[in-house]
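Let's start with one chain on its own, the form predicted alone, as C-alpha cells.
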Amino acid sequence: MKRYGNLINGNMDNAGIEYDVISPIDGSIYAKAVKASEEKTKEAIDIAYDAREKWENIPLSGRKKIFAKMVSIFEEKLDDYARIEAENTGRTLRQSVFMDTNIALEHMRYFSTTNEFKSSRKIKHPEYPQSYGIVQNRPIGVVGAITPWNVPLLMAVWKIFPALLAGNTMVLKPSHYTPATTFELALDLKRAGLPDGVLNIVTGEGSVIGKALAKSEKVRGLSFTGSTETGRNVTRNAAGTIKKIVMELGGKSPNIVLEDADLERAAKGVLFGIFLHSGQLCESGSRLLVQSSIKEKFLRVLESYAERMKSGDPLDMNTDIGAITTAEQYDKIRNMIRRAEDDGAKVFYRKTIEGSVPKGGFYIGPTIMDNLSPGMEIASEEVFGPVLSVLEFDKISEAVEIANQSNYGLACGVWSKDTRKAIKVANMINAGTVWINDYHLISAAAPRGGFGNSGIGRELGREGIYEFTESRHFFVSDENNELVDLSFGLIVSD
C-alpha cells in the first residue's frame, strides 16, 4: 500500500494525521496519507516564496530543459499512470488510459516546447519614435493552487506547467480524496530536475490549507478548480490580501441538437459529453437541449446507444461506467435525482447496473430525465454526476433563450450539418468553450475558462501562462529625444 506524507522542500514530511484514501471502486483503502496542518502549509509557503529567486533565474529554455525529462519519465510510466488514475477516481482504465494519460503528456509536451510565452517583448512608442519600450511579464512568486478530485492527474499538470513555466514556484493542494497521481507527478518532476522547493504538495482539509493559502501575503496568486460556493469562500478568504485569481468552477452546460444534426453522430456526442467519468467533469454536457421536431427520435437513438454502455469492474479494459469518487457525491447525485422525481420530472432512461458491479463501490446508472422546465434544480443546478436533463425548443432562438438563461457559462455544444449555422448559434452562447459537432476536446493550445458563475480567468494556452505574470515596461529613451526636451521644458527652461 502507498503511503504519502506532504511533499515539501523535495522531501516526503510525514508529520500530521494519517488518514485512509478510499478507492471508490470497492470501498477498499487504496494508499495512506497524511493531512497538511495550518503550521505546515505555511511553512510549505515559506519554502516556495525562499525558492523564487533560483528559480527565476533559471532560464526558460532551461526550465523546458526540465518539462521535456518530465515527458520522457512520464512516457515510460503511462501505464502506471492510467491505473493509479482509475483506482483512486473510480474511472474507467479505458478513460484513463486512452484520455488522462494521453492528455497529461501531451500537454505536458506543449509546456515543454511552446513558443506562445514571451517573457520580453520590444514595442515602439507611436508618440516618440526617438525612444522604444520593453515590455517584461515577470513572475507573480509564489502560487497556491488548489485542485479538485475528479480528475486529479490533469488538473495538477494544468495549475503546474504554466506556472512554472513563467518562472513561479508553487503550493498545490490536491483534494485529499484523490492525492495520488499529484504526488507521483510531483516526485517525477525531483527525478526530472525540478530543484527542490519550486513545488511543494500539500494535502488535507480545504477549509485548513485552502484558507492558509488564499490568507497568506507570500502567495501572490491563487489557481482554483471547484464548486461555485467554494471558490466563493476562497475569493473571500483572499480579500485581504491583493492578489491574482484564476477560477474554474461549476457549470451547466447545454448540448443543442438542431433538427438537421446527424443524429447518430450527435447521440454518441452527447452521450460522451455527460457520461465520460459519469458526468463528474466541470464541463459535462449535462442539459441537453433538442428541436422538437426530432425529439421522440432522437431520444431512442440515445437510448439505444446507452443501452450498449458496459457495466462492470472499472479496472476491466471493456467497462464503460465508471464509479462515483466519493460516497458524498455519491449520496448527492441520488437526492438530487429523488427531488427532480418529487417535482414531476420523469426518468426517460435509468441503465441498470446492479450485480454487474464490484460489491463496496459507488456507482449510478447513466440517467435520461425528461418533462423537466428550465427552474427545476435537476434541470439548473449542477449535478455532477451521470443524469443527463433533457429540455425542448421549437426556434433556434429558444435553445439560445434557454441556454443563456444559467448563471454558469463554461462550455457549450452546438450540432448541426450546416456548420456554418452551428457557429452562428455558438456566438449566441454565454460559455467559455463552444464545441460545434464534438465535445469534451481540450486542447493545451486554447484557452479554459468560464463566463459568470463558471470563474474567471483562464487555464491553458498562451493566456494561462499570462495569467501568473506581472508585466512592466521599461521607456528607453534617445539622449537626443527633441520630444522629450521639449517635455522637460514644460517645467524646467534652458
Second form
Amino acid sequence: MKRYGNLINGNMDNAGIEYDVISPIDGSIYAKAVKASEEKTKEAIDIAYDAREKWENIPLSGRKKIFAKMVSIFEEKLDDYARIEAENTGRTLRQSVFMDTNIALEHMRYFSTTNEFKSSRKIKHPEYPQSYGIVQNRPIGVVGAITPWNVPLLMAVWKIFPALLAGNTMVLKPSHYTPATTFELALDLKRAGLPDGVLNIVTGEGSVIGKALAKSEKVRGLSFTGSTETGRNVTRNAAGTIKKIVMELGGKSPNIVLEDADLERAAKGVLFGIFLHSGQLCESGSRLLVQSSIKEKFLRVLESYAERMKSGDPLDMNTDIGAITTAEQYDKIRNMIRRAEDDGAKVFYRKTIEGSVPKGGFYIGPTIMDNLSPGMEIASEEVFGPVLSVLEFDKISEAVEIANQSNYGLACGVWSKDTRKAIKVANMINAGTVWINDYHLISAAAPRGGFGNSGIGRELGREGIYEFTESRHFFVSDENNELVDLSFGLIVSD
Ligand code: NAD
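Can you give me the structure for the form predicted together with nicotinamide-adenine-dinucleotide, which would complement the form predicted alone we have just seen?
Now the complete complex, all chains and molecules, led by this one.
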C-alpha cells in the first residue's frame, strides 16, 4: 500500500496524523497519507519563500527544460498515473486513460514549449517619443494552491506548471480525499530536476491548511479550485493580506439543444456533458435546455443512448459509469434527488446499476429528471453528481433567459447545425467557456474560468500564466533631450 507524507523541501515528512485514503470503487483503504498541521503548513510556506531566489535565477529556458524532462517521465508512466487516478477518484479507467492522463501530458507539453509568456518586453511611450519603457512580468513569490477531489491530476498540472513557469514557488494542498496523483507528480518533478523547496505539497483539512495558506503574509497569490461557498471563505481569510486571488468555483451549466441540431450527436454530447465522471466536473452540463418542438423526440434518443451505458467495475476498460468519489458526496446527491421528487420532479430515466458494480463502493445510476421549473433546487443548485435536469423553451430568447438565470457562469453547450446561429446564442450566454456542438474539451492554450459565482481570474492559456505575475514598468530616459528640459523646467527653469 502506498504511503504519502507531506512533501516539504523535497522530502517526505511523515510527522502528523496518518489517515486512510479510501477508494470509492469498493470502499477499501487505497493508501495512507498524513494530515499536515498548521505549523507544518507554515514550515512549507517558509521553505517555498526561501526557494524563490534560486528558482527565479533559473532562466525561463531552464525551467522549460525541467518541464520537458517531466513530460518524458510522465509519458513513460501514463498507465500508472491512469490507474492511480481511477482507483483514488472512482472515475472509469477508460476516462482516466483517454482523457485525464492524455490531457495532463499535452498540457505539460504546452507549458514546456509555449512562447506565449514573456517575462519582459520593450514598449514605446506615445507621449514621450524620446524615451522608451521596459515592462517586466515578475513572479509574485509564493503561490498557495488548493485543489478539489474531483480532478486532482489535471488540477495539479493546471496550477503547478503556469505558476512555476512564471518563476513562482508553490505550496499546494490537494484534497485529503484524493491526494495520490498530486504526490506522484511532485515526486516525478523532483526526478525531472525541479529544485527542492520550489514545490511543496501538504494535505489534510481545508479548514486548517487552506486557512494557513490564505492568511499567510508570505503567500502572495492564491489559486483556489472548489465550491463557491469555500471560495467565499478562502477570500475572506485572504482579505487581510491583500494577495492576488484566482477562484475557480462551482457551476450549473446549461446545455442548449436547438430544434435544428443533429439530434443523435447532440444526445451523445449531452450524455457526455453530464455523465462524464458521474457529473462530478465543475463544468458538467447539468441543465438540459431543449426546444419544445423536439423535446419528446430528443428525450427518447437520449434514453436509447443512456441504456447503452455499461455499469461494472470502473477499472474494467469496458465500463462507462464510474463511482461517486466520496461517501459524503454520495449522500448529498441522493438527498438532493429525494428532495426534488418531494418537490414534484419526475425521474424520466434512471439507470439500474445494482448488482453490476463492486460491493462497498459508492455508485448512483445516471438519472434524468423532468417536470421541473428553473427555480427548483435540483435545476438551479450544483448537484455535482450524475443528475441531468431537463428544462424546455419555445424561443431562443427564452433559452437565453433561463440559461442566464443562474448565479453561476462557468460553461455552456449549444447544439445546432447552423454554426453562425449557435455562435449568436453563445454570445448572449454568461459563461467563461461555451462549446458549440461539443462539450468538456479543454485546451491549454485557452483561458478557462467563470463569470459570477463561478469565480474570478483565469487558469490556462496566456492569461493563466500572467495571472501569477506582477507587472513592473521601467521608464528609461537615456540622454538629455527636449522632454527632460521641458519637464524639469517646470520646477527648475533656466
Ligand atoms: P470544496 O470547496 O469542499 O474543497 C476544495 C478544496 O478546498 C479542498 O482541498 C478542501 O480541503 C479545501 N478547503 C475546504 N475548506 C477550506 C477552507 N475553509 N479554507 C481553505 N480551503 C478549504 O470542494 P470539493 O468538494 O473538493 O470540490 C467540488 C467543488 O469544486 C464543486 O463545487 C466544483 O464545481 C468545484 N470545482 C470547480 C472547478 C473549476 O475549475 N471551476 C473545477 C473542479 C471543481
